[in-house]
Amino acid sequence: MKLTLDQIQSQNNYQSAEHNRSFEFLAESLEKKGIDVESLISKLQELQIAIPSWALGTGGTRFGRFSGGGEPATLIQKIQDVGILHALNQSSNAVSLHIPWDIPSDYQAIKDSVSEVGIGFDAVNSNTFQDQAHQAHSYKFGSLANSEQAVRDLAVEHNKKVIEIGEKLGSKALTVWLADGSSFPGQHSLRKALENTHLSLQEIYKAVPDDWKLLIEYKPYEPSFYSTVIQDWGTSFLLANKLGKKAYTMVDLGHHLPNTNIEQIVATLMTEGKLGGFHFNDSKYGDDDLTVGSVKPYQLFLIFQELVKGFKETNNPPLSWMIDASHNLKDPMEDLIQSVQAIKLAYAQALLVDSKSLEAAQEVHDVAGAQEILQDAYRTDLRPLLAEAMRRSGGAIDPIKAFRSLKVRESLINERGLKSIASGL
């Protein structure tokens, strides 16, 4: 299935009068404050959020999985689904592949597929947290950190293979997330596990092309519950610094202990020029993989406020933006639409912050004044601005409403059937 510009425009025609009234009212209000509305729209149009191939099917928990039908069973079908999302929001122009779930059998066919729907490839992601069929050694007790050299070599070679696949497709980054750790005290040497990981990453780093980034992700717990080798941003940052200029820290919003100040982590990493990008999601308790902005929208805004400042005040390189979530209850495509909307809305709100006034308030310790400046931006309803940015780019004024009105899920079920299951899940 492929959505056409005419289909999107037909949906916009039903909503254009109401949208125009809302947008014109907001634009007038913003311009009275001296805000350049056209500049805001341009920046929103530029921000693109990659869609992970594994998020296009129904997710699940260890207790169950409830597929809604019409899931993409092949890589080409996943690409088609991202194309549908991008047609709707004009904000998701890349897909991020997970290897070995998404190894192309025909590279030219895959390239033709992305070209047809107007998207490209973001970071490729390696998988050493699962054993694959006919695998020579098991990752049960770790991969890059394993005490056995043969297991570490297998994991290193897998990452090198992922890089080769990414090069063929035009990707420019490798993301490494490790499940390596221990569930019991004394299970392994904490120091040696970190040393082994560093040595393994050094071998992978050598294979990373000069114009690529190596993104090192972290997580405090799960699947191990006593220790995780790369458990926090500090350990990721330590490894990235030791590896070299191509290595960066990847921040996953769900990979923190409750109430962690993620915006402070972002500020620190940008100051050091080592923030590589984001895996966006939301959480209440841990790595919940909830829809972005569904639980902590103010935190998301504060993160973007630090990002906007960092773009102006640091030399941190451009970032990789990607959603990383699981959808057990919602239609996964609707969830992804909502997540992209939440990300761009938080970005728009952050762009609205009067940075000069905020800095002046900070200098004289005007705590209440600083809070008012931030919350004035956060509480401004910028949804009409986001809708206008999508409309001007050729997207839908209301992507969720268009998705439903155009009966996208019903069409996918007709094409693929109710029993189609996304590969890799």
Second form
There are 4 protein chains.
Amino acid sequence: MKLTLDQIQSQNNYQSAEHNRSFEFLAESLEKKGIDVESLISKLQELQIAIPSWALGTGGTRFGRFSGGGEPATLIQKIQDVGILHALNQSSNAVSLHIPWDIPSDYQAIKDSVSEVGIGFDAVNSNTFQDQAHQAHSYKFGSLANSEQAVRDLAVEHNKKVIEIGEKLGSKALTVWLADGSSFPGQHSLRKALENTHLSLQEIYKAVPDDWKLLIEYKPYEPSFYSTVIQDWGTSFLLANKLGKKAYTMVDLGHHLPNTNIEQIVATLMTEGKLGGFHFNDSKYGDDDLTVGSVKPYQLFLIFQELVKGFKETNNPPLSWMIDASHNLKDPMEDLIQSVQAIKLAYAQALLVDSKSLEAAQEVHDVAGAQEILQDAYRTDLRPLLAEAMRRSGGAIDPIKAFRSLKVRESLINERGLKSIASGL
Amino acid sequence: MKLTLDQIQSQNNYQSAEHNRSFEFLAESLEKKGIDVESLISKLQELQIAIPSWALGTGGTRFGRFSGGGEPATLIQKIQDVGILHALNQSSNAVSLHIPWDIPSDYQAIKDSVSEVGIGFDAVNSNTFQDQAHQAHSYKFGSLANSEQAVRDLAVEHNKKVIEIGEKLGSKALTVWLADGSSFPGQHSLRKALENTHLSLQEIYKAVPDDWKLLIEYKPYEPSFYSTVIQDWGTSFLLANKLGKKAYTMVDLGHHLPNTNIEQIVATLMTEGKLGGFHFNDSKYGDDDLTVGSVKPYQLFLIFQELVKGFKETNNPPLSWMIDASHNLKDPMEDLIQSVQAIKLAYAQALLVDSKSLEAAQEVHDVAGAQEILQDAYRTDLRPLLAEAMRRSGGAIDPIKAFRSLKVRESLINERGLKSIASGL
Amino acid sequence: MKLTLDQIQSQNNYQSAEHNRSFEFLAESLEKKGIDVESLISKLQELQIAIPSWALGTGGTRFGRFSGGGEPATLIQKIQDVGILHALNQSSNAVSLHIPWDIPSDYQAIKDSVSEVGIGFDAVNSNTFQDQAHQAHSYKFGSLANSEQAVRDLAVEHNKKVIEIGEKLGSKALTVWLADGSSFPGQHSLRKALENTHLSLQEIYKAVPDDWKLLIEYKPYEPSFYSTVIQDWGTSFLLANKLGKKAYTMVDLGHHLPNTNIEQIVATLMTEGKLGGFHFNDSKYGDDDLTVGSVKPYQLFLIFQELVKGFKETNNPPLSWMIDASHNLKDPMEDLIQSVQAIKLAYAQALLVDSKSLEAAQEVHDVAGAQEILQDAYRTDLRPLLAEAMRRSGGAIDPIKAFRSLKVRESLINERGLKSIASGL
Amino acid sequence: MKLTLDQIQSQNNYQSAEHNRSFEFLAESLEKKGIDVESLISKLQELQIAIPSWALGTGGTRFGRFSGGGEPATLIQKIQDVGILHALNQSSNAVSLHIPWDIPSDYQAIKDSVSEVGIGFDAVNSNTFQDQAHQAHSYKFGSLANSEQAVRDLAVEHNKKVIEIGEKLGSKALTVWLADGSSFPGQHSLRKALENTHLSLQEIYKAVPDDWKLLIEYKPYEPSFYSTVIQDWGTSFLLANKLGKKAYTMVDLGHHLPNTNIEQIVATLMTEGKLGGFHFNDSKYGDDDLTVGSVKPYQLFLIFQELVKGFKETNNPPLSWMIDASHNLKDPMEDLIQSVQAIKLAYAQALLVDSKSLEAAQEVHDVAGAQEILQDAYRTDLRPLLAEAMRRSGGAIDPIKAFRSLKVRESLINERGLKSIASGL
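Next up, the form predicted in complex with another copy of the chain in place of the form predicted on its own?
What follows is the whole complex; the chain from before opens it.
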């Protein structure tokens, strides 16, 4: 299944009157404040957020999984789904592969399928947290951090293989999320596990092409429940510094202890030029992997406020942007649309912040004034701006509504069946 | 110092053109959706949030306190400050006294001063967490929960005296925040402390007039660091149930463990008819007592969404509304204005929720659709509606701006001096 | 496979000299303090902790599961495993069935197999958090709390069936752990979900035999990530109170928000006569389901200190005791042995607390003295006392060592194969 | 007041029979396992934990402070108190000064008073979180991180002055705990605040003598409630690395977000050679500053386990050890004695860990076995070993009991009065 521009424009026609009214009012309001609306629109158009290949199917918890219908059973079907998303919002022009869940067999076919829907390949992701059938050694007690050389070698080789696949596809980054850790005090040596991880990453780093990035995630717990080897940004940053200039820290919004000030981590990493990118999601308790912006939209805005500032004030290189959520209850495609909308809305709000006035308020310690400035941007309803940016790029004014009106899921169920289950986790 | 209607209207004149433009656009948008704008406005006008007498001075932490200038040194000055706030936003028509920090000496003078500024008295608050000079027994190891009968008696008597004061002023509720607890395992018997608290509250309850409420706060920790006797809503609810129909649970937004779903507590208490009211503030880590809406505005909206639903669907009696924040860095009056704005904005957003569509979405488990409905209300910029409600009541379109333009703080410093320090904590 | 008394005694012989030396020193030390050692031993002998039928297999996380070998593939094999555990420590004389993972087909065979290994049946557990094949309605969006009557009816019927099964086996309690909740604000009505749960539990309650207990668990999150219908002890207690005297609150140690004072919850519930029992495990972050006592042994002691006090001072009825852990990395049987040891050690320490001196210290607010008394009990090495209690009951002095020396796991792998996988989750 | 060796030995006489019995049993048990008891004893004797000058008085919270009696009102009295503690436990041979609370006026008198009681000076502590009377600029909005150069200069000068004082006294380290941060989003630029802090620390670093250490603390929140400039170990480590080899990270046990794995931070910092020392305390919720070992004794043991390993396996330089607690309810001196006992007990337990067997278990991923080894050390009652170490050094077998029997507090009240209040906070 594929969505055409015509289909989307026909949907837009229903909403264009109301959209125009709202957009005109907003544009006028912004221009009165001296804001360049066209520049905002083009920045919004540019921001593209990759979709991971595992995100197109229904997720689950350790207590079970309730599948939806019409899930993509093959990599090509997953690419088609991303194509549909991109047609709707013109904001997800890349897919991020997870190996070995989605190893391409016929590269040409895969490349054809992505170019057919107008997208490309983002970072490739390795997986050393599960054993594959007939695997020589088990990752049960760790992979890159394992005390056994043979296991580490296997995990390093896997990462090298993922890089090779990525090169064939045109990826420019390898994301390493390392589940290694321990669930009990004494299970392994915390120091040796870190040192082994460093050694393993050094091997992988050597295989990273010069125009690639190595993105190192951190996470405090789960699936290990006492310690994770790369437990926080500090550990990831320490490793990235030791490895070299191709290595960066990757921030997953759900991978933090309660109450962590994530935006400060973002600010610090950008100051040091070591922020590599984001895995976006939202959460209330742990790594809940909920729709972006569904629980803490103000935090998302504050993170983007640091990003917008960092882009202007630091030399941090461009970032990788990816959704990483688990769609347990919602239609995965609707979930992804809502996430992308939330990200772009937060970006728009951050772009709107009157940074000159903010700096002036900060200079004189006008704390209440600084809050007024931030919240003025946050409270402004920028949805018409976002809709306009998408519309101009050929996307839908209201992508969720279009997805439903165009009966995308129903068509996919027709094509693939009600019991189709996504490959992967 | 006192603000006149003229002063405020002169400020409004500067903003009326832009305000009218925004309000008209918003009103038209809402009416297109079938929303009764006038009804929204009158509901917003009705909501009044009390100001505690301790909130007009600069707060502090255990590491110190940095005073501002022009703080009110007497109860009458505090009342004047609340009068100024109310003149600005027409939303704080009551002051809530803390005893013994603000014991009226001349009741007639106090009553005259409140009626002069058009406000009244809300709940009275007792304090058994500090020793007063020449106190017969110390609260160091607890008050209502103390294992010593003499200490409990002293604390009960204090609460009775607070009720008496409240009766003279026209208050209709006693708020009990109990700091009792333990900082070390074994310090006291957890069971006996609860039983003693119950017995003490029973004595106090007897003295509560029939048309009053007894509002029981809960808090997990601080100033006790191992256990607090009334540690959570469950304990407060248990006590309120045992005491009788005049007793209710009071929710302070900062008094929860990390990640608590506060809106669910609100929903449960309303279902049971036992929600008594709120102490509003915001926080990122603990009982940080920050400006309402400055950290988690979406949570505030979700709480109000439960309140609006509860008002419609349950028999829970009307609530006490009060700010309870600590103004360590901002001008306390600006902080209070921002807090009241945030509360009313959240209320407006909650009123806007299309509850029929939401219920329909819930009925068919349309999770993404339900989120769209909630966030549509939340993302709508309702500040013009709020401004219109305040303007019509005689308040300022932008109370913070008016506060600054009218140089209120400067005038207070002129009147009271730069080194004036608020009485109380 | 079955362990004989002879096998265990032969193991004990190796350790009896060193054990006797330690026990004699300890007994003498305790007697000097006026402690009745024989009474302690018999109390330790009496404490029996049930093993759930799902705990004999390797657990997992949402990221995967790494099976061990020799796992019990049938209910009878699970019963054999509990028999082995009980032979080793004489402390687990009951198995707790999870329905539908372990529905007995031939009741007589099942009853024979338990009596053969000298154990019985503890509480039965219902499961409405997973769909079974060919289920008429799905629990994806809730079971007892579902807005659809048909789903609620299905879930109520399941619970009634579980009670029937339990009656045939001689169980005396039904444990309800309800995963119902929501992962997004607005997904369902928090108030209606609670009311529906209440109605459903009323139906189940009617089917609970008079000499049974209905044990209601609570949990703040997972698998729902925004709200859980029975989110905390307060909600469970509220429901148990409404249902009647057969209903009690069940405490799972892992089901709490960060930093919760669990021992205070235990104290409160016992004061109210509504504590039903425990699901024991340990955790550092969330519901990590680790070996009891492996992370927070002092908290476990403090909980038992409240239990020992509560047994003396309240009328709370006897409790259900059960392990509820997930053995992802350890041999499940070793994990269970360690858990039972930790529970009984904490119980022994709590029994040792000099409660008279403690109360005297509390009376005079001697906080440092109270801590000395508690920690004196906790720091005393009571392992010889526990070993003696087990030895006298016919168990092993050191059950883990005996499990290994007797090569239990190797025998089970021989019997069942390396790839045997436990039925259930 | 001063305690003599005779006084202490007379106390020991009462307990020596029982002590000898316990010690002999323990020594024999350890020797049977091949453990060198004499070596353990001498290591325990060597460990000395400094006492901060502010810890001798009663602490408080933002809600108040309940003074005890006989508090030291002068620096010399504080030194006398440390002398008494050291006489009792022979484990606190240094005092750590906080400037400006305890600025020496007569250096010779101060030095005489410390040598009279056999102690010395540990790290000096600067304070830029409070304004002193007549201070040219305020630290209300930050000190080293302040956007105003003049304020930063003032704070840098203060630190330089503290170093000068330390040099006169013989200190070898400056501890910087920086309260700088923000309580509201937007209050200051997160990036600039970090950069300003770096610049300020560079100035201070230049003034740090070559044989000194600069110890940089971190803390996530309080007194700032949105962000702290040095929020975590990663930020402290980043700054210490940039500053140079004299700079180290200082770990305060209470300065972490909920559930942080502190022992892993310790392991990582030692691997990098950047662990500078500890501020010891315990906590359940936040920076509760409770008696060491009173809430999480197992965590303390696990931290010491990493320290003992790190001392053997890394080149991390020797550490600064200091108590940093707030004695709100206990007699401060009793609290400090309990804290030192808990630290040394944890150290003894960690020394007892059979590291060879542990490594062997780790090598083969014997998770249950590794836990048995750790807990065997932790569960062994090592109090007789600690008592023997103190006794041999001239201290008391049971310092708390001796403190009480010798009526130290009563004597201090006689000397100083019941209303004496400690200088400082």
